[in-house]
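Next up: just one chain, as structure tokens, the form predicted on its own.
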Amino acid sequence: MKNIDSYTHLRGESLFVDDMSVTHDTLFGLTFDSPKAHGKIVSVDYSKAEQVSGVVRIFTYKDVPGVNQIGGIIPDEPLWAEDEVHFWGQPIAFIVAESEVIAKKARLLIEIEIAELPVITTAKEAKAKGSFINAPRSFEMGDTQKSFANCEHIFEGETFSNGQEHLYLETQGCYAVPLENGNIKITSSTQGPTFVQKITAQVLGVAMHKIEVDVIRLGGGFGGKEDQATPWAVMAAVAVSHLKKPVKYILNRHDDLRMTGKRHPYESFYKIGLDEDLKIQAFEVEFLQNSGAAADLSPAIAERTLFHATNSYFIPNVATTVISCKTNLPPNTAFRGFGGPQGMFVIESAIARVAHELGIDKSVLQEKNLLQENDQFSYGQIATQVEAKNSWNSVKQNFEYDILKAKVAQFNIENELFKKGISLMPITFGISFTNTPMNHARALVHIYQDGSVGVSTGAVEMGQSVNTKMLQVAAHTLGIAPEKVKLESTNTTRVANTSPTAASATADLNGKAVQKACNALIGRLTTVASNMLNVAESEIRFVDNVVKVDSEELTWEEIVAQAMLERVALTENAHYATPIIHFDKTKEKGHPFAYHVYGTALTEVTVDCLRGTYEIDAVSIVHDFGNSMNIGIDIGQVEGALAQGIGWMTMEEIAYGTDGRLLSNALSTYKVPDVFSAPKKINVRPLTTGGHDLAILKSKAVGEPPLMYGIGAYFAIQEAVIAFNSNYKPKFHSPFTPEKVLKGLYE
């Protein structure tokens, strides 16, 4: 089945909340922010923006009726600036005008004084000053410090991954329209609606009831719209709040650049130690997380680095620590992914480490150390059903691995001024979110009188086909066409109290709570049925939007009419638990995850070495997709998820100057993969597997696991570095941008 926006995307016609009609008295809203990284506010003259024609109002925290406060994990994060600005880009003041010309007219004239503060922008310059988002979180196994005594080898070293800009094309923004008894509707390009919901009735002080929020979809949202979604929606309500007015407010593209944070860059320091067998026996990281100036999900995400530090491997002895630190950039938040590819990204450092100092294939280390059955990770969950070894023999084969590795090293024998390198990047990545209480999910599923069917979920379609996927549920339960279905957009009001869409398991909750409501449906229809044919209800099959039994049938239409008749509820309402999974904090203990998701990619690339450029040759991926149940929207999944983490990891820098400021603030010196940068072929192939019972239709998770493939790249332009340069030193300092390869050709 096809992604049912497909169409609508092409011509033009899909809905996003900019392209709503809005009333003839809408106003429009613009953010005035700080102009400086960390001070404190001496005074700020807005008289000048006010006497603009056309603004309306300027809002600042004095304004809030609430709480002038948005942190979710930890209340860090004033709406509004008060007295103390922390990052460059933090909100101070709303404009609302009639037009967004007259708003950014204004915004010229604000006049602003601010006593400058010392500024931090790295984190090992805010652990040195003891600046910290909340206390350390430590993963244990085994005896580490007992470990290494008796180990054959033993290397430290750091690695640094950079932060990634979001770009999703959409930019952030809302539509906030005042309703009756001073309730507030919110139309709202976010992936979690309920957070817009509870923080905009906090900020209110009033009740969530007050406030509706609906998604209709994102342009685009890899974590950047979880929570950062969530300030401009109640910027908007608590002007709509005084003015009874509607409010728009969609950001440019370069203040939402600026005001928004990113991937967590991280300063990770290691120790790793092997045995003559080239077994890891023990293996300590200490992870610095860049965190920005507030806390956002920063604790969330370290939590997940943690829970992923050894990837694929087997590591009877660990010990891991991540350490939030406080800075003066804009809060980091969630990015597909969610810190895991930070932890993986120290961990293949590490062992790219050992295989050149060894002198040895860095493959070879990789395969001696991959995951069995039963084998325990270092927060106590024994991995069953694993397909890391599966996943990696089947790419060696498939992709002819020991023929492709003979051909590049005569490649490199035989060209002076080009080399190639390749790499095998095996993932093993946990399917929940790790706080545990959040994995649930509802479904409302209506059956309208002509037998069409209405299905509401708190999935938010983002472009990852979540809503096609959701119909395809509710068809394959209810035994009818897709074109009877349709999926409405994300309301609090229909499915309240949702988790956000992440953590690679919105299908999977939501689809089984479709699963569990139509089933339900079902339930109630056989029973017509069968007293309408006079058989036994285990006779009855809904199957092609029909029933038959011997020679008669029953259309979908007549047993939906007849249920009408005899007042049978045709709605449900159904809620899904993930089974199973617990973690304990205070022990750090537990079984976190539902499932695991596995693969292995193999990366080769060509590097001009006079010119310090390269480019992608193949990349060739085995994924654990389960038993998909849309193998085109998935494949569609793992190719752009590669194609972003091969961007975080060969080309996408962000740089902040060490006064705070951005200055990768545009498309002009941020550079994302374009065509000529993607690979030039992709190759992938399904792994055949049973699939998961815990997940939809034993479908596997496929939004985030992919994304680590690209990790890959970076290893494969290093080995190419190396094949020209025997001197070059791994730095393992990410992106592998072509200014450092040049510098690494020639060091």
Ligand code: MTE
Given for the second form:
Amino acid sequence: MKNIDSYTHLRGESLFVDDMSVTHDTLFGLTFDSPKAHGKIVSVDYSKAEQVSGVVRIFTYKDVPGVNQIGGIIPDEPLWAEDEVHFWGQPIAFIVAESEVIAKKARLLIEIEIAELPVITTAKEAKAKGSFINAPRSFEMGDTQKSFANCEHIFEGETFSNGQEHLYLETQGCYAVPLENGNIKITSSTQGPTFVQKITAQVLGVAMHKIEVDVIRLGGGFGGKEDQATPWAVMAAVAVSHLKKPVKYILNRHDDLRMTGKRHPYESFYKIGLDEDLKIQAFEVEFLQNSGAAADLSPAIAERTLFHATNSYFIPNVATTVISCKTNLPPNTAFRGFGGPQGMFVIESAIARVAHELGIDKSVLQEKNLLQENDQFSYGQIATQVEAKNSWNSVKQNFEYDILKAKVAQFNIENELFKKGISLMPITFGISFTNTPMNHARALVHIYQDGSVGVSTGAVEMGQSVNTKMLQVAAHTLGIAPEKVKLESTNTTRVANTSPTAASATADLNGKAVQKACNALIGRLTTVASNMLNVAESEIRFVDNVVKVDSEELTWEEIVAQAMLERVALTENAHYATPIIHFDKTKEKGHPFAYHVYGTALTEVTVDCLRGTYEIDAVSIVHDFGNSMNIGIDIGQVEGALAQGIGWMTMEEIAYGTDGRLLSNALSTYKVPDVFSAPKKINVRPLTTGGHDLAILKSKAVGEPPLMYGIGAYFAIQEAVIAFNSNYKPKFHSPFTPEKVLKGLYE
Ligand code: MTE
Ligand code: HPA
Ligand code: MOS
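Rather than the form predicted on its own that you just supplied, could I have the structure of the form predicted in complex with this ligand?
All chains and molecules follow, beginning with the one already shown.
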């Protein structure tokens, strides 16, 4: 089945916030943000801006009716700065005008004086100065110190992975409309409608039921709209509450790039120990997370870094610590993988380092240490239904790794100015919000009297095709054609108290709720049909829009019509909460994940050793989809995530000045993968498995895990650089831009 949005997407007819028709009295918002990264606000003069014709009002923290606070996990972030600014781009005021052009004109006339304070831009500096978000977290298993004493090989090193801009095609935005009695309806481009609702209510000092949040769909979120879609919606709502007029606010790309947080850069320090058989015995890491100026989701992201610090390997002695360092950058936030990729880059670097020092093939070390059935993770969960070796072996066989390796060696002998490199990258990713209480969802299913069906869930469609999957679940469970089912917008009045669409778990959580609701409806319709046909309920099956018993046949519509006459409820609301999972934060042990997703990628690159440029020749992947319910969509997720992962590891270079100003503030200075830099070939093969019971229809979560296949590109490029220049000392400093490659080639 195709993505249900493909027809309207292709024709440009799909609706996003900015496509909504607005009323004639709609006003337009624009943020005035800090032009310095750290300092005391001495004065702000709005008078000239206020005099611009068409400017309606400029809002600041003084206009907040409730609390000037938007922090999700820790209340450490004001909606609008009060007397201090903590990052370049921090919102200070909100200009509301008759048009965006007028608001922009007014913004230029605001005069601000800031007494500057020292600026911290790196995690290391923050650590040295004791600038932290919260207390560090540590996971431990076994005894690393004891184990190191018995290790044959021990290496210590440092790695760096840079941030990453989400670059959702649709920038942040919202449209807030006043309803009667002070109620407000907000259409928001958010992954977290309930978070927008809750924070808006808090800032306005009203009950949550006064705020309705509706989400049509997102033009991409990638984590960037999990928490950071909120401030704009809240600003617009504050303006609405004062002006009693609709307010629309769509960020332009420049403002969005400057004001929003990104993937967290990490500086990490590791120590790895192996025995004489090259089994990794001990692994210690200190992760320094560059959190930015406020917590946002940093503590949760830090936690996931610890969960994925050993990737697909079994290591008996582990001691990992993560420190969320407070800097003067925009608060960094969720980004596909949610701290997992940063953790996995470190273990892969450590293994590559050992391989380089000992002069052995990295893949030999990787293979020796792959996770096996019943191995334990550092957080206590026992690995079951492990596919690490299966996907690894499958890639090697299907894509003829040994032959490729020989060909690459031959190529490198024959070519002086071009070198090839290959790498294998296994992934293991835990599915569930790491915060157990967030793993729940609800669905509301209506069967209308004509037999058509409307489904509402807490899932937000952001291009990952979750709506298509929800529709499939409903159609499959009800035994009707997909055309009979419609997916409604995501709305807090229909489905309340939702967790954000995140953690790759949306289809599982919401899908299980849809399934439950549809099963309840089928239960009631079975009674109706069994009476109509005068047969036992056990003989009733809803398949392809009909119930057939012997030669008698009832259509879905006939049964629904009869149910109406019998006053049978044709609406069902169901709740699902993941069973089994638990986690004890005092011990840092438990069973936090419903299951893990596995896979392995084989990456092949060619480096131009004159220019330092490179091409990704091919990426071949064997991925554990479980029993995929929609292989087209799932392969699309793998391809997209892979491109995004390669971008993070190779070319996307976020740069801030030492003054905290974003230098890579446009697409002319920030390079994202395009059709030329994408792999020339991407082969994705599903691993044959039975799937997992906690996955919807046994079809495993797919959104984030494949991003980490992109890490393979870093190491393949490194292999090629070493093939050209044996003096090169691996840096483990991503992204591996052509500039760094060139320097490395001639080091
Ligand atoms: N795919 C598209 N096209 N657009 C997106 O914004 N977000 C990713 C992933 N795939 C995203 C995407 C992220 S960060 C997550 S967590 C998952 O989708 C969320 O959706 P799911 O839980 O339905 O997989
Ligand atoms: N993943 C993604 N988003 C989240 C999580 C998580 O584990 N926890 C809170 N938000
Ligand atoms: Mo995805 S980073 O969990 O939104």
